[in-house]
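Taking the form predicted alone, here's one chain by itself in structure tokens.
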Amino acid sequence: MLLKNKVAIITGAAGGIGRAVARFFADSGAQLVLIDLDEAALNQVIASLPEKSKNSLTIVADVADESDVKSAVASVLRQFDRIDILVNCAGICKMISILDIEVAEWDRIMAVNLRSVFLFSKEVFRHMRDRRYGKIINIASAAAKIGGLAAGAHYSASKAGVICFTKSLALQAAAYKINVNAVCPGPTKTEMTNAWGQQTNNDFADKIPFKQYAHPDDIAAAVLFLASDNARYITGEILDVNGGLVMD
């Protein structure tokens, strides 16, 4: 019971990673908070959970919206008093070449994808500078340090924001003894890659080291160990989970 009555909030917890990390997390003790713009899935997400975690508070919002994230970390708050771990899972993407990238497009995923991780974080840091504890752990991607083919130029430099954001974070944030860390994933078998077709996954596939996508269950596994005690001084760590793609 790693997380044993903490209170985390997981945003994009309708997707594949964000789901893993939820039943991660359930699993651990935790009361969960699921953020995500899609109230069915969110409802689908909860109907998986063990019992005890059926009372799990769902929000529906906009992570990109900065009117609709004060007015979700301001309820969890008013529910809980406090919040012990937050997720900034949420995120798009897309295969497109560089030359197709609309405007609104590029700006719809650097919102969703990297300012949604900025507004949450700056909301939440807020209120666990004041109790001096806090886990913050924010999904990166490996894109971000090798561009994306698969994953259009704008998700990549989206992740790569993620990534230098978090060290920055990581920095302010350490003098208040707070965790500020990020998981970059490889490919991993989600809603997100099997779209991206059979042939390019199976491409992709065969230049990793292991030879295959990772599960969700393998990033949710590197999630939780930063949102635990055991990683209680480990700040800024950018961690790959990716079966070798990158190693660095």
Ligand code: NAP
Contents of the next structure:
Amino acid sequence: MLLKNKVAIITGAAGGIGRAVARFFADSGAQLVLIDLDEAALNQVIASLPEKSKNSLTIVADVADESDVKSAVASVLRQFDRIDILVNCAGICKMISILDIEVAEWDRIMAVNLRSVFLFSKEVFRHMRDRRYGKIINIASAAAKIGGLAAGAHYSASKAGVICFTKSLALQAAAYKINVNAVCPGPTKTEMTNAWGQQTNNDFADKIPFKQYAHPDDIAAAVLFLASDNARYITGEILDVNGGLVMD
Ligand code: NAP
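Show the other one: the form predicted together with this ligand, since we just had the form predicted alone.
Whole complex next, starting from this chain.
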């Protein structure tokens, strides 16, 4: 029960990694707030959780939209009066050549992957600062470090932004005993990588020293550690979970 009674927001909670984080947090005693675009998908996540988590709060919100983010955070505070943990997990990815990226597409990837992290962190930090307690965990990507096996340049650049934002916020938040860290997954078996097709996934798995993709639980285990007080002296860390694909 590492997170007993902690109130935890998870964005992108209907996706592969978000669902795994929700399950790990539920099993660890957290009170969940699940945020995603699709209400039906969020309800399916709730249905898959243990009985005690059936009363989790679900919020449909576009994480890139400032007014959605403000109203989501306000709803959580109205319902629970506190936020202990924020996991910024929502993200989108596209395999695309740089010559085919239009400005609108560049802006959308940046908004969903990077602006969202800024918007949620800002709203939640304001509240955590007053309580002198909080854990913020951002999901970056190995693509940020190596340019991406499959992802477009805009995706890799957005995730590099997430890494630097994590370090900048960690510096500012340390005075308030708030931990800000990132997990950097390599290719992971989710809907995101399913979209790449079997052949591509086989080829990429071959480049990984472990010769296989991560399971979403591998990422969730790292997120749970950083969200717990076992990691209380860790901040500004970018934790690689990638089967040896990137070592730095
Ligand atoms: P996923 O299964 O596609 O889940 C992403 C979730 O985010 C989906 O439920 C998606 O909803 C939601 N989402 C997208 N745009 C949103 C928005 N504007 N507002 C609210 N929710 C939104 O992908 P995943 O693999 O779990 O990825 C989770 C995170 O890990 C992402 O940040 C991703 O970049 C990162 N990551 C993944 C991998 C990998 O190999 N899978 C590797 C490195 C990093 P819809 O499905 O309705 O769009």
